[in-house]
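There is one chain below, alone, in structure tokens, taken in the form predicted alone.
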Amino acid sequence: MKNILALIVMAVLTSGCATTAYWTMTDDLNRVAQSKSFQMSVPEGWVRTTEPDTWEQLEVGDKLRTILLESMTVTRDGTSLHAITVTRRYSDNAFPTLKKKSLAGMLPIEAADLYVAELRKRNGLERLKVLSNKPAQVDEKQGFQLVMQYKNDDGLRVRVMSYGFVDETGFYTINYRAPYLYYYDRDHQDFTELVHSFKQLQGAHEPPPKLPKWVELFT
């Protein structure tokens, strides 16, 4: 089955006359990253995904599921070291491993607590520590600002700052992850400016897309 899936993926990737590069360098003429639901300005010299990822696969209750979303990633030195990830999750799958939905009237502190629980369960970060959880605004919407920390397998302290909010179109997060030593402070201002530039677009109110047919065959 895995071999068949690999062949189908290869066929999809190699079909057509040309493929779009997954990563794009950001400069003064190419600062705005945009998906259907949101846009933001990316710091010059950073690399970002050219187009949003629109689905992910993960295990929920020992079963592989494909979840629709919109997600764009930004990095300066490589995602294995640090990254900014902007994600919109649809209401029905806002917290997939917890099997919980987001509701338009959900309090920011409730959404923040569910998000932390989701991260701990999804990424195996049982020791993820919450250093602060306070109200914040994102694009004039009432939300939260979380600061969290964990140690990776090499004992390196990694700090995470997350902004998020919930509305009738889903659950949005802007997530910054970097080693606490040197990198976190070095790029924190760039992250703050990206958060301030975030704008929700009218496309957020459109119906969710359908999964690609070849993905449906394996979920």
Given for the second form:
Amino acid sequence: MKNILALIVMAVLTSGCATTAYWTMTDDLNRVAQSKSFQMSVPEGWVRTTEPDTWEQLEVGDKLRTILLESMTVTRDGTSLHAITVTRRYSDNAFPTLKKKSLAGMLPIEAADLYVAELRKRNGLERLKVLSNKPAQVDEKQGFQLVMQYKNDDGLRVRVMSYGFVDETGFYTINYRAPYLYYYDRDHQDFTELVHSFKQLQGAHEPPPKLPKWVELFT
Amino acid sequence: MKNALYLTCLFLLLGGCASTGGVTSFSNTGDTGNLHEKETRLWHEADGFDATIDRSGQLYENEQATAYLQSVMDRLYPEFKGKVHVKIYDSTQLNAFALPNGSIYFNIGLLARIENEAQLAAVLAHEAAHFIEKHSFKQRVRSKNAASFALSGIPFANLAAVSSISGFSRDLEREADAKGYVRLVKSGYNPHEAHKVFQHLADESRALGLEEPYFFSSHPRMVERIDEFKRLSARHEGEGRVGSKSYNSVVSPIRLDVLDKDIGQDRFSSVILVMEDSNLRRHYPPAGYFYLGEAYSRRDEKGDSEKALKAYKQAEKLSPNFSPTYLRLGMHYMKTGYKDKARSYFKRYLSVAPNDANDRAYVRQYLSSL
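In place of the form predicted alone, the structure of the form predicted in complex with its partner chain is requested.
Okay, now the whole complex, with that chain kicking things off.
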């Protein structure tokens, strides 16, 4: 009850001052999706959020924790079906459920292994299979390319391709998730183009933000 | 919420008054065609659970092991052949459970820890007894847990409440222990092995600080159960089938898979417990040392780096054809500046690893950078 009241109060207080994110269609005049730390070019016909997500809530051990991040999502047919998500995790919380930091000197294969372990801790991904894991370059940085697959409760095979790299500013991933049947192949080329367009921005080198006080009300 | 609590209490109170009189157990497969209407609904629910498990990829795919477990079950209960189906569940939790329709799920985690066929038979006999004695239906008639589970909102909650997924009441668990034990002896298995599986897992649960898994849930307490099995087996002077060789030849690769999954899911303490205990370790393939190295390396506490290196070296010595060890040793020496050693290990990796090994591209990249 206390949490619900706090949520209402916060919603009322913040609605007047915060920029409200919304989904927008991508066309020739509206291609670049930009966050503080990165930008990428979104293929025509996809929709994207206008503002990045800046936090997520996760169960770490038995406790609910709020983790700061930067994350932008694009989709063509709806996020429940398929999505490309670009995420920057700050070094201290790079692998939150594993309670591991990212280190600038981390080898790409180490980052890939930790990332898979991190995903397997998430609900529904316990049996995530790694189909391939190889080196890749993202924005001229040494990284990894993972191809993974899982089945949801309805038996639908969902394939995930992830590019990622680690540097002194944190851990970055570009994820493409789609049902293997039809959708995965259909949009794979769009995903590849988005990965090639990814650029890290100067803002990535600014100090990470502090967790807002209101977070304590919910965790 | 308050109303829900009242409702739960009411169900629990009413449940206590209900009787299971008139529920007769199955004597053979023919009986299973003659079900009470409410029992039929329970079976349908169980069939739905089976289908969900199957299509969502939660069954462990190993035909040889599944056939082996089924053969042990058929030896225990030949009159139920074709009606009790043993399936291997892809979970490293130490658990096994029975559904009211005769499906028995055995987790790979439990398979890995058990030492021989007689211990496997002890668990299977217990779980099949739940089915044959209609414990799910009896529990539903009593309705003890149904209300509280119905409120929890989990999928198949009602089924969970009346199957051994969540454990039965104390008297039903005792009945399954007793009837399972009788069947174990009748089928020619060594009864002195029965208590060991409980003892072994009680030790492990304690060492890892785990709550008692469902299979060994607190009805009755595990210690009480161990004592009861010891008391029963003390009456039997003769030996019986243990089946250590046949069991371990089937389960050995599964054990490595369980270690791999434990590492993949961040359960380092479980791997360290098994591989640092000479008594537990003796049933594991020597490549298990690689996973011990992984556990220390990923846990990364003080002194773990040295322990990881020692474990990798042990894996290299005892299991020279296991390629992942060479990758890790190569990475270790590359990061610590020993380029020649790193090169040597990476080359060995490429010569031993299968052509489609996931990490070949990384190794080629590292070799070219050294």
